[in-house]
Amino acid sequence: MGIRKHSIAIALAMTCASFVGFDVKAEDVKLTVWSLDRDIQPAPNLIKEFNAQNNGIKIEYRQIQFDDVVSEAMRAYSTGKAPDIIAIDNPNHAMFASRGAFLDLTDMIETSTVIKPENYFPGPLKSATWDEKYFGVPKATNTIALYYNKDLFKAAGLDPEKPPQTWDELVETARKLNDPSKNIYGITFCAKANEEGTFQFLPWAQMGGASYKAINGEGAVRALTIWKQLLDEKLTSPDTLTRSQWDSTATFNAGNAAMAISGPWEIDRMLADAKFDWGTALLPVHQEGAQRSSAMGDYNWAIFSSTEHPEEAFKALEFFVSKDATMYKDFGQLPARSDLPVPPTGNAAKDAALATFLEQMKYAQPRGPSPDWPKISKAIQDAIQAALTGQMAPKAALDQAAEKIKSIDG
């Protein structure tokens, strides 16, 4: 009798056992996503998809404000409560792979069926790139271009379908296209003392044959020495120097302005509120025949180095870039990847405005990428309100944001 039941003690323990290893099997990896993203945009709902699979990851999200990534981010980092993974502004991806806080991908994109760095445009892909190493993937990308006003074009005897070509050709056009007694500017764009004005001016400096490591160089003065002449002869607001993107383009919606610097965020708005026939064209170029380029916007997902996890955070990276395709159709956002096309969108006036933003992609060039991008932004930022409000000459202040970027960057 005692045998007997000290059989059935070990049968019931080895079912117990089984079952708990069963439970312990079977329980979800728990990863974690931070992301500006909000209820309409792309995390949340990728990560709901991703969740509907139930192949044992479960994602929890939280939505973290802009202020706050890159400091929230590097504090949780520091402490050792990183996120498994966290989408962040491109410019500041140098920032956390330079100190090691995020994961080099290189290998597991090299063996990934997935993920293939071919599929993307260049300077989204080296936005994501430290030390030729991949330190994250790009999740979305953006650009600018030159919005115009074609009612206007014709009223000046300019022909609509023949947008300026060269910085020259811009200014000129301008001068044809201002009126003050109307209240319409030439031209609006984005000189704000913030990120905004360096994204915007950078790919001019770019266009002149200038970099940021050399931002005093000839074609970044004469850009600079442009712009300031569209404040002083008055064909641009003089708030150009105060207002964002967004408000000056408010101003080429209410035909204040026959031309615009700005993005592709920019067109629904546009087809709601601009009451006249607009295009799109490539930024002009420093002179006809010369090199292109544009800014990047947008962020980029990486994994934190801290993450438990790696493989089962790639692999919801892998999905998120599974779903590029529908980037835009669901989110309004253009994929990062030059073998995805924008499906159309039956809107004519909004399809032909994405084929230039997507023609003006390949020419996109990444901020930096820097570990000190903030600091060397802040110095070019300086330049160009200096010059601006005519403290200084354009080359003396490029040439001291010149020495500034050489003392960070070194």
Contents of the next structure:
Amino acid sequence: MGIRKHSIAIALAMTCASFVGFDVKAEDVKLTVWSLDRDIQPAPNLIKEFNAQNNGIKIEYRQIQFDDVVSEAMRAYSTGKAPDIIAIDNPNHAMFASRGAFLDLTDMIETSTVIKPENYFPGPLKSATWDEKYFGVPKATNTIALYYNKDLFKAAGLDPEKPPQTWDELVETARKLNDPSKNIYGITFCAKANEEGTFQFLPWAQMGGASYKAINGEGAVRALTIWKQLLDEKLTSPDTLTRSQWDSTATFNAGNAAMAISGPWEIDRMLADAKFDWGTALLPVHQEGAQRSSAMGDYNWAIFSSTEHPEEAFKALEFFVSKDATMYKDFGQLPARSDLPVPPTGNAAKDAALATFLEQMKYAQPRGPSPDWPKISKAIQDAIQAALTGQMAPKAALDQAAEKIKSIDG
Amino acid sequence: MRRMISSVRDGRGFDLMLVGVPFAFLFALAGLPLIYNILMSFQEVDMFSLGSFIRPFVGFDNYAALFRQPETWPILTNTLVFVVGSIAGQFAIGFGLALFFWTSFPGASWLRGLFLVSWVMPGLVVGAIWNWILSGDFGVLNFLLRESGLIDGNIFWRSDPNFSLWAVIIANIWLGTSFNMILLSVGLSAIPGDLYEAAEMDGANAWQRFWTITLPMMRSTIGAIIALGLIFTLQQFDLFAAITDGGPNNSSNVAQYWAWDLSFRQYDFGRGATISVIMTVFVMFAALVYVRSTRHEVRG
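The block above covers the form predicted alone; next, return the form predicted in complex with its partner chain.
Everything in the complex follows now, all chains and molecules, and the chain you saw is the first one.
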């Protein structure tokens, strides 16, 4: 009994002390933000700027490692210690939104003068949407397109201003550029057994008219057949099966692959490493005039439904969004906005590449949105790998994936 | 009261305390997680129920679902090949090196110490370096094999389903050999020299001395090394993450990597725990064999 009395007294004393201690800033609302941004990336810098405004809201920042974002966030949410705001990888957004872990922002966005749905590319916005309601705002975005080595095009007698437009042309061009005697593969891309593989394959399936819900559609089967053809004819390195996009594109930069499929994150390294003239093009399509599609990466901002300060948190999001216009200039990331032109950088190659990616961005589609995306993605990866290693026919592999996805997605 | 105190100071109570402290320690740090893991394998667990203790009980559903998956048996077979291949390679090369350095030529102990460098390096670093060595187009291993005329075309160690598991095994053998060598060296130096002198006088040749003295005297060391090797290979994760990611098409996937993939990539903690339980059973069986094999040991 004595101990309990004491502890009450101590608790009281501490509460009083804390009142006294924080009495100066009693009006400040404290928010916490989690993201994986490092010191040269947007989140910590925008937060610094935000705090400098002294508008009665103070944000505390915590950086989280890439692999830990989802698990940390879920653990924190399920134990009631979630932050107010988090930057979440877009395919994981629906998992949180569907479980009510994120705050429905639809009403707040409707009255906001800063965040307007019509200003966003449709793909990124869709990834922050669940059940036709907005559960977040795209933070930045990226997509994939085709890089090609203009010097090798010329050497092979191809017109460097006419990159391949269709899948057939792509294979044909790769054949012409392929030169084993000089250690040059026609093309490099990524079919790795992780999210990167799905990220690269899904656009092809979608261009062929399929979707993750109907992954065994005719177009998807043809896409996988073409991937297999590229591997079987050794037009791409067999290590495409196990190499990341970053490592694959490194072989393009080194001149060991004549074309590469990857994203805008490669531009700066390519400018530094590639000792040749290169260009970019939209992803080749199924056949002439067929629909375009592309992958969509990067993070969304979301507010946890457990927050005690939803309005202040939304104000913080509005502030972040208001800085979209200078995002590329300051941090080298593309805002998910169709209304903001990316200002010229002064480097012609870079500007041309950015223009391609912005054009490609219009066709970018999110992965999902589905609360079970990691499992769906796994089924797709398994199919890609089973077909490309020759252990299953493309059609059979995708049929199996479709069946798995059906049982997951319900 | 006094009897109790004296019993704690010197008596039955003292004995119990001596046993109790480590037992409590073991139970808290190894027993509880193990029980929790077994519990999880009978529940449906995802990220949102991770914080709570009471979760939907699904009986043996996780086990049944796991064995319905087509990749389960190939992955378990891979695990077995990986464990046996790695241990055999590590042990054979490690024993060879230990015997070699046992001949104590000038600088032998220095060289032996240097070998430990491989064991000191973090697994991810080792993995990243082997990743380059094993690379299909530009890898050093392919270059050496090609130049020495052993192969005509490049072997895609990481990406060819026939080789990917062996790629990781090769890296793991390199990683674990020095540890085996050091432990075996310790075992070798503990064998009394007069045994060999006596045998030599009786006319036993080097081969006979090895089979009748060295090996029997090393029995407990070898048992311990194989048991430790089993544990180290079953917890080998970094090399898979760095070299093949379990691919292509699960051809180099093993139980421990798969458990991680299920738990932390697909967020299916129940099934991840199920694989861990299966692995635990396997290790317990191996431990039983080890304990039985060293039980009748006679120390000279």
